[in-house]
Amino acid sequence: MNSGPDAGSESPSTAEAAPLNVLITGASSGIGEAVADRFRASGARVFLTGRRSEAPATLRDGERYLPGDLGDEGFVERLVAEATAALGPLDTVVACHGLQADGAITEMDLARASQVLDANVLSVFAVVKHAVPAMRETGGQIVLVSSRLGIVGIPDQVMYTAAKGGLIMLGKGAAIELAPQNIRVNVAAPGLTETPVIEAGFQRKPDPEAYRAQRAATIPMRRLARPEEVAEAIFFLGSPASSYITGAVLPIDGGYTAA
């Protein structure tokens, strides 16, 4: 189910009447898990994947979670094949996986830099490449989850910012290429969010609470995002409610990139 080029004659409620078939990567925790919850709340049928071998606790009866390495193109092909076998043609794909990486330019070797690019750009490319044929029948929407650091740079995360910036350009190029096939591609750019990965980073600091306060002070809204707030914006981009939006980058960062 998807809104076509002339869907302006339909109301949003009509366009969303049939349940969406949704593939979500990086769904085992954090933002990806919240995205799955938001689509479930809309009545969508979800198929999930993540690096962790154990399924997320929020997995419901009848849903599938297929763990694996999205850097392995063979696994990506299998993932899309199993998702379409379980759900039918895909309406929405949310690429929510990635790899956080710190390290100064002079301290990161080429192998680690390549790993960051592979995890944040090339594996997403593979997901898009193999999902498109599963969406051609009805069209659909793809959401790539980048970062505020794909828009602005900071020290000690140069390769991460390079990768997330590359992901934004992947989304823009794909949006133009796929628009004639009625497949929309947009990019969400979350800021600091209350996820297990971010919390673990805070806990590695000598004074976690002081560091958290310092990071929050850099955000105009003076707080981190909640995963469900980020998921709500991703849901908008991944649903027919955004039917005339493609190639957009939506910061979800409390004003960080506006400053």
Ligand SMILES: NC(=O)c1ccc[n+]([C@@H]2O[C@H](COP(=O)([O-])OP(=O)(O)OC[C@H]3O[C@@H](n4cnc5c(N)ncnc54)[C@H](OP(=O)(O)O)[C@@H]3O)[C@@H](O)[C@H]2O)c1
Second form
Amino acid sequence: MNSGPDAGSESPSTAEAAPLNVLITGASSGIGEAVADRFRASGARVFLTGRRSEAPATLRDGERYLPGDLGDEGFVERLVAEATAALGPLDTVVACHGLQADGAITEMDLARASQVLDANVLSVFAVVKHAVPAMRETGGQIVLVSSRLGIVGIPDQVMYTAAKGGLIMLGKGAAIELAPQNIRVNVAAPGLTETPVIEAGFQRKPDPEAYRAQRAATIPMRRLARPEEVAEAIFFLGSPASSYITGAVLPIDGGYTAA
Ligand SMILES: NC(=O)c1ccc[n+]([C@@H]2O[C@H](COP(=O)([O-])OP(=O)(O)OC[C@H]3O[C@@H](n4cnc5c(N)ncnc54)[C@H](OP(=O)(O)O)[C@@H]3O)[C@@H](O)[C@H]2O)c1
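Which structure goes with the form predicted in complex with this ligand, now that we have seen the form predicted alone?
In what comes next, the whole complex appears, and the chain from above leads the way.
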């Protein structure tokens, strides 16, 4: 029997058996909507937010969707207050909102660059800042949704890559700072995923199908991710199944960043 220093007797969080209370941002669309579906399927109680006023069609009876701009700290405070009033202390927070932005360096004005940083980093910081005091005293888990482009650079998306790279470091620093509170923080780094914003980008190209095939050809697995595949990995990081993982960056990218 292993009785050495690695033979721990601690068991994962007792929250494992109870339904998780989960706050999900960016839940009005794409990956965030799939993340809500995945937590819901596990029996979790979800509280959702997005920017558009209409709630996602997938919202179930009894669930709450609170729309607002996470760039406004007052809204973030209200969101966390309403989520805890509805659910009680939070077990899991998934920060899935973000802004994808193209533009060559010399053509992106500073106002747009600042907006990209705000949407992908500062607003996530605000969510973490206000959610931490609202989490269960025994701890919990936070998942930040970065991108493969937080790990590797590409042309014409420099501010997006800078922001998503910064988000990875936000996650690592927060993981260390919050570990004594038993709050785990991990970062999901999806690759190109079939969501409405990506599909809309394809549709703006002269030959959308040729462009899709061209993008898929740059991925070792030769296809885009489905939102459910990304959501499954986020669910793992956001549940007690990953109880000894913190400060990690998990690529969900068909091998893109392995190259
Ligand atoms: N799809 C991909 O290929 C891909 C790849 C790597 C990483 N990601 C990341 O994964 C996340 C989700 O991407 P997605 O493709 O599902 O994008 P999406 O369909 O455009 O969804 C983005 C979500 O973020 C919300 N949002 C954006 N800015 C906000 C703000 N200031 N305040 C509050 N909510 C805000 C949007 O709300 P409204 O729509 O209601 O305005 C929406 O719910 C993003 O962080 C993205 O950067 C996506």
